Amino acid sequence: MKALITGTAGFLGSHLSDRLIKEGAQVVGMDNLITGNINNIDHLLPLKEFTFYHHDVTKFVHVPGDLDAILHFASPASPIDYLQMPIQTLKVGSLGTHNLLGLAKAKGAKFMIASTSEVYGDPLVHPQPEEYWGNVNPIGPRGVYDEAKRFQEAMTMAYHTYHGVDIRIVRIFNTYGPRMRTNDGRALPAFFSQAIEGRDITVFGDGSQTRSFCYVDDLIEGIYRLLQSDYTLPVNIGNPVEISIKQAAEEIVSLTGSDSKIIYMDLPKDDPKIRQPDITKAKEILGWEPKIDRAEGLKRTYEYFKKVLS
């Protein structure tokens, strides 16, 4: 298989091409690199199964010779992100999604798309199955990138419906791991980062808000078999073990030993109060759950901010 994947630098973007190498697969990578860090892909670059393009996807997108998949991960997906680069955030996903949408139908290429659980807004049904559509504010801060999203889906499945392209969307809920920048902004970096760094834990609102963490390594899998599979509707891929965000911050100071203090503050507008996935379908259609429990993720997440802090 010779596969696309833009945001080839970023955080699941890079283990994606990992993953996709060692199922021997041709890799082309490509990211502008303005979130993404080519650090992430320096052991990627000798290789000749894979190839990197510094590019744009919002501009013309060309590749040479066949391509079997494209996967769409490029775009900012922090919050600290996409309020900076509200305009970069809307482009990647419609234009970027259109050209790249244009190149699958060219090359009868296989096409996924990152979507995200930001596609259900601060949810009103809970926990998050597929066929719920959302609660989500379109002109509020972080609607450049709910939307984006929502968008990004429903040109997908309009090239599907109307132009046959074979489809993949994995909704994409919290994970870590390693890779993750220090200065990403959301919850998991920023505690390790402030506990290792002995500054105080910043926590939003009164930390009763709940998140559920999924391992890269376990999404990395779910996202694999969502490729392999003919599935063709939005699957959500995330850990349903639903913390308060409270809770992961005093893990990660135990788990570090750190003497920081954890202080609240205001809660940004329109942060989802709750989330987790329902992955019913995960289970059914790819045979699919994590595997990795938090405290065994956070010790290896831990042992990856310790030597990028060192």
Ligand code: UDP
Contents of the next structure:
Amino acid sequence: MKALITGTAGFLGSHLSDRLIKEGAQVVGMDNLITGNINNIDHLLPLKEFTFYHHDVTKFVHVPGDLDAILHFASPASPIDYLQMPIQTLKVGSLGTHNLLGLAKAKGAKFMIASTSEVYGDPLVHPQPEEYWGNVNPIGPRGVYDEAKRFQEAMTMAYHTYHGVDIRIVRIFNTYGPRMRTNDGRALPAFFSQAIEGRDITVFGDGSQTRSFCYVDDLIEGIYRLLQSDYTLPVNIGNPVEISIKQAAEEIVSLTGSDSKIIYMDLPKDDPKIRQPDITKAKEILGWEPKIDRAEGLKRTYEYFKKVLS
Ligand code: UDP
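Please could you give me the other form, the form predicted in complex with uridine-5'-diphosphate (UDP), since above is the form predicted on its own?
What follows is the whole complex; the chain from before opens it.
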């Protein structure tokens, strides 16, 4: 199998590139490196199974030869990234997706998109099943990401129904693990960096908002199974164990043995109050559920952050 992975130098894109190469695939990795980090794929660059293109997928995409699959994982993905890069965020989900769908159609390639729990917005249904249509503010600060991803799903489904492109839509819930950027602004990398460097731990709001954190290896396994399946409707992949952000902060302080104190700051606008995936479909269709509990996942992530921050 030969696969194009966009966002190959990002957190998920790099782990996915590793996994497909491990499964015997040829991987063409593409990234414009605005939020991706080339260090994440340093170990892949010398491999004959891996080719890297430094390219922005919102521009015309050309890949010579056959392609069996295209996995579109390129996008700013952290709230501070898409606040700083609202236009790029909208473009990569819309124009980028359109370019890559055109390529998938021309090559007869399977097309997978990295969608997100953000399509559910600040949800009024809990936990969130795939049938829920969401509660998104299109013009709020998160709208650029949420609406780009919703457009991405719509466009992908249109190419499926109109052009017969074989599609996979994974709705990814909060994920953590090695290769997250220390300064990406998301809760767990922020708390680890702050704890390790002895800075205050910045909990937004009163910390009672919840998230459900999935360790990256579990997520990649779910994505791989979906890719191998023949299921063309959206599938939630995430860990359904839900905790408050305050609890996440406390667990990281305790794990790292840090002297940092937790401080409370303003809650960003439209920050979802609750989030938990309903993974019934993933269980039934893919036989998948997460295996790595938070204690183990946080320990592995701590090892990584200690190394990169030392
Ligand atoms: N958060 C926080 N402190 C931080 C970063 C994030 O309290 O330094 C909160 C944020 O307001 C949200 C939750 O943690 O309620 C998860 O935020 P993250 O940016 O990780 O991802 P989101 O799920 O909001 O996209």
